[in-house]
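Form predicted alone, single chain, as structure tokens, below.
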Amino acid sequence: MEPVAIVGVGMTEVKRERAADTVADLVFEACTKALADSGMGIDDIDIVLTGSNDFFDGRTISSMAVMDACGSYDKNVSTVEGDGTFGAAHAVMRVLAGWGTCLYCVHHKGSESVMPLITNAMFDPLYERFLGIEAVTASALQARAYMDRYGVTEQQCAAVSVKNHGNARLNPVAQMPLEITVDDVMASPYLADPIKLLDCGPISDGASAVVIASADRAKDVSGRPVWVKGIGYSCDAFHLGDRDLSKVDALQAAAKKAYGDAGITDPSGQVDLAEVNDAFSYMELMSLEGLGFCERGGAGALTESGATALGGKLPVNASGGCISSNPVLVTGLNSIIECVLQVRGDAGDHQVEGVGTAVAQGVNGPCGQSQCVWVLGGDA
């Protein structure tokens, strides 16, 4: 595809509750930071995209609540629902369609949501919803299927939590920087076997924004553009019983497309850093396998070896991941932003040396039903 770059990024600090801030306040903060980072003003933006969810926000057409805050007055506007990686992909399409610059923002206030009730509503109303299944219990079904199929242990999943909470201690916007051990994770209470409290991401409030530009407009920015090398997305079956939960076929399909665009044939050798979905610790292991960084069932041993640590061969979730900060919908865009910062060398204390190519992953739907993969790099 034609060259498209991310030229500005902005993230709010993620907290358990930002009671004093409305969603408009969060969006204004994120957009102001993204514009400042790009060196542009709102008059330089041709089109605006927003990401939100009526269920989480508790209002119909929830995007209306942030229209002023993102500077969309007198501009072409699109509103999208779902994880930030998918919304940002839509923003790239708009730029490729001829709009020179696009500001995309997404928000979430988990503190104002009742997550079990809301995530229960994503299941089929006739056959599944009445069972009370929701995000945690559905993920527990998938975790057990995956662990039983490949012999992955709870301790290997716990190692993901230990690593990522430790990385969060170096990230000033992360919500839960923790110094914990595998024993601490194993001793935390079960929410739904085999998932324990410290295997889960927290309830979070936050927002993020990016400025995406065509190659011609990217020349005008003050900082260093980071180029979109490839994007892929794929959707699996909706009903949990219609797919093998121990596998991540949709992620493999999305990665294949993104890697094909980017010319990546050896992910473990050509990718320098990855920010993947770890809302539950087992998900990082499945994601590493679906992204082609190791064979199926091999991510637990890869993590225990230290290869995915900050100083390892392939650092994963150097930011702390969404197990440390989990504003739903925002998490995927945060992953993209972290990759941008790492490629630019602007990640601060959690900067990984020599990041030239980075991969970001986002997820929609129960048990990773829909997957989106981005490949980002420093050269057009």
Contents of the next structure:
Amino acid sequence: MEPVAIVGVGMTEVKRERAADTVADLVFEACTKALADSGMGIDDIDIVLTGSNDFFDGRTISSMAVMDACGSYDKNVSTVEGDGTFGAAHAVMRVLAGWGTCLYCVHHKGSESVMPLITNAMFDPLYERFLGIEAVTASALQARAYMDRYGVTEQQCAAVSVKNHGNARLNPVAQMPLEITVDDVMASPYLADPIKLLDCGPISDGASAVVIASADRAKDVSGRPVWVKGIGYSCDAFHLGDRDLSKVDALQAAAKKAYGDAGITDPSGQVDLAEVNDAFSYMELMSLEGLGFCERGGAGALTESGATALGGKLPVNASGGCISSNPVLVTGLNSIIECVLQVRGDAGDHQVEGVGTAVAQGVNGPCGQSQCVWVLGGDA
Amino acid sequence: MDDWRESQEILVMDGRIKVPYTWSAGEVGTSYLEALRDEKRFLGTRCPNCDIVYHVPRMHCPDCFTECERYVELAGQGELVTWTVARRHYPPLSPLGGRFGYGVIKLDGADTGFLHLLAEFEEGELVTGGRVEAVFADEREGSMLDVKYFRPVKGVE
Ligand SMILES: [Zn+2]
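What would the structure be for the form predicted together with its partner chain, given that what you showed me was the form predicted alone?
Then the entire complex follows, led off by the chain already shown.
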């Protein structure tokens, strides 16, 4: 693909409740940080995209409501429902269309509503919704299917939680830095078997933004541009019963496309760092398999071997992941931003040595129905 | 600059969104829910192209975009494809109290699973691949809750 770069990133600190901040306050903070990071002003921006979810925000067309906080007057604007990886992909398309430089912001205030009531409403109103299913119980169905099929253990899932909460201790914007053991995770109460409290990402408030520019524009910015090497997305069946929940076919297809763009033929050999969806600990394991870092069913053992730890061969979720900071929808953009910081060498205490190529993944819909994969690198 | 939070209490507005909706069940949904309500029967549809029986029924095969044949009658028993026990109950959501869970169930005669409630099971009794059967409500009104829940079939491995 034609070279497009992320030239600025901004994140608010993620917290359980940012009661003193309105959604617009969070959006403004993220946007101004991203602009400052790029060395641009709002007048240098031609396109503004926002991402949010109406049910989370308690208002319809919620992404239009924050346009003021993004400085969108007189600009080319649009809104993208769903996870930040998908919205950022639309930002790249607009830049590729030649429409200019794009500011993209996603926000989430989980503290202001009731998470199970909202995630329940994503299920089919005729056949599924009034059974009371919501994100945790649905994900438990997937975790059970995956673990039973491949013999993955609850301890192996717990090891993901231990690792990522530990990484969060090195990330100043992370919400839940924890020094815990596999035994602590195993002793935490079941929410829906086999998922326990410490297998789950928290409820979070936060916003993040990026500035995306063409190669022409990127050469003028103050910071080091990080280049979009490939993007792929793919969708699976909506009804859980139509899918083999133990597999991540959509992620494999998305990865194949993104890797094809980026010239990656050997993910384990060519990727230096991955930020993947771990809103529930088992999801990191499934994601590693779908991204081709190991064979199906092999990610539990890979994690236990230490290969995905900060000092391992392929550090995964060096940021602490969504299990430590979970502003839904923002999480995918945070994965992209973490990759950008790592490639630039700006990740601070959780910096991994020599990250040339990094992979970010985001999901939308129940049990990872829709998947988006990004490959980012230091060279155009 | 002083932090305003130190001298002022943060004001937070309470609200609630309550909007009535109606959702059409469409042709196959209407026939399906009527059969549950009036005859305690489960109906599926079959894609003639893929030879897949869909349950819950679909007008069109999502895989090949062919119109499905209506209807295939399915058993009130099937296999538990995957399951969970709901340990946290959210009162406005959960239609059952006590010990209950959720399962993806593949009814005998169907090729796809569907989601429903599980109850009347002992701790440790649910297994992937186990047999479960439908327990119908006495009063039925044409909804998925005309089946109260599924329970393990006793004495079957
Ligand atoms: Zn078909």
